[in-house]
Amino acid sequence: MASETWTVRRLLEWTEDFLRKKGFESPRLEAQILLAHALGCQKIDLYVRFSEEPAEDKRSTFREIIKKRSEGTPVAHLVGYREFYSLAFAVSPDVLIPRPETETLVMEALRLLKPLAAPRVLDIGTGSGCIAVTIAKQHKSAQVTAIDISPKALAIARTNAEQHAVTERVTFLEGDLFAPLSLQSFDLIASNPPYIAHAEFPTLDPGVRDFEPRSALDGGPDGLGFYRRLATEAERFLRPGGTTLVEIGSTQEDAVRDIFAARMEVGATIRDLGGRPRVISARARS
């Protein structure tokens, strides 16, 4: 083993096997992302570098990255970004790492906004800014307001807005839910609020529980606290016929629908690509 030549191909094979034995869900993809990061290249470039033997300093960097991954550090934290809706978003331990499931909310938002010439959109709890920035990037005339209580999260979100050239159409405000707003009204309110119940925290994946901000996860004793607050306040910030879209945990459909139905007209639940209930839609009553 000591005399083995550690080519790019061999490093990928060894790392994939190592991560698989550690129980990670996507060992091949993670091996590719992490090696590309260590080598300072794009993932696709690895395929034309299979026979290359990286320099020892690069292999040393890669070993340290794999050690941290084996200890639970999320891939996104190791490389500093996460892809969302085919866009790269900077992340840090101060924000929730964007999930593919949240793309379900963005797709529905864009569907609703498509007929509108200059829609106004509100993103509550913006975190990395993945919802606000993606909507602004995909709908070229949308004006988006993004709110978060964390100044550190807002700094990351602003970085992402700059990266994707939408700073002129995304306004960032610091505060708790609707508190920073005055008399503004919106065509659409979107939110991926904290929705983990206190009893669920011990069962969370350690990569989530130990490395992501609890404030972006903690939905109160039953996980529904933020939905109650959103449902109570959302309607007065919506234009007539405006819509609120909220992401939910896969077991929360009935509870969240009931919360919004007490104040708004609730539409069909939207399911993610895995078939799980993922987004609740509610319209302001005329």
Contents of the next structure:
Amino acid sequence: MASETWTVRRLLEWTEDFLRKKGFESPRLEAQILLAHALGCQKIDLYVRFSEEPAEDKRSTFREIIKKRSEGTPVAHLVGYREFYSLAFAVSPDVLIPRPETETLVMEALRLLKPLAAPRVLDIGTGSGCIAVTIAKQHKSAQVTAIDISPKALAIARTNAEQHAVTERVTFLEGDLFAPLSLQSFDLIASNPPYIAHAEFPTLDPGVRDFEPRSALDGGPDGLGFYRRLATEAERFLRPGGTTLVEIGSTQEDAVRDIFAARMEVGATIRDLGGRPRVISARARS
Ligand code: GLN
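Based on the form predicted on its own presented above, generate the structure block for the form predicted in complex with ligand GLN.
After this comes the whole thing, all chains and molecules, with the earlier chain placed first.
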């Protein structure tokens, strides 16, 4: 990038082209997000700055960022956040980066919670806190408890609760699944547990496999370990009529339905925006 005039427009064009040739799926969007980050502005501001020539120090920061991206570092790690349900969530290598598929679970949760006043919600394996915080943000009287075994993940989740001003209605607890709870009961238990089977790891997108926490992905030998534990333990913490909602991998519908059906009443599978099976709901048998 030496002798040419490197305007914002030219930097965007060059980067888009570069990332496309490297095989990235959204080269234009990524170029915009990363350049805006390097320049310390919003994506939308790039358009009014098209003919501006960023100073050399900004361009050199940008070059470093693009180099890391081309080596596979996720965009969310480079900029430190990811948008989820139109909210910005802080992320780090200690948490799973929020996925659009998980918005399907949140939408269903909000649909179920809508008629309830001050519902009690439990999020198992909260990670970045995207499920817990979004529910608290969208349902103004929801009381949310969010559990994670990783103290580093909980620190990120707390930051996100502060950022979105819901700390008074979200309680964070450290521990393995339901372990930190005693007698509490909930209207809704939500979880996006680790669900990747061991045999799937070699086929995972390297951006996921090499940069995201194994502990947030590894669902045991067959990927179903956490569903078995959730199905066994959830009932004890559900209020009468309460629901458990779990995100699943798109090939796990039948297996997860069977696991929950052994103890609970399983509802219709909910599909994500790509039409893939994504969320299973289960209620206590009355
Ligand atoms: N959806 C994630 C992926 O495919 C996995 C998330 C999880 O294990 N909960 O990369």
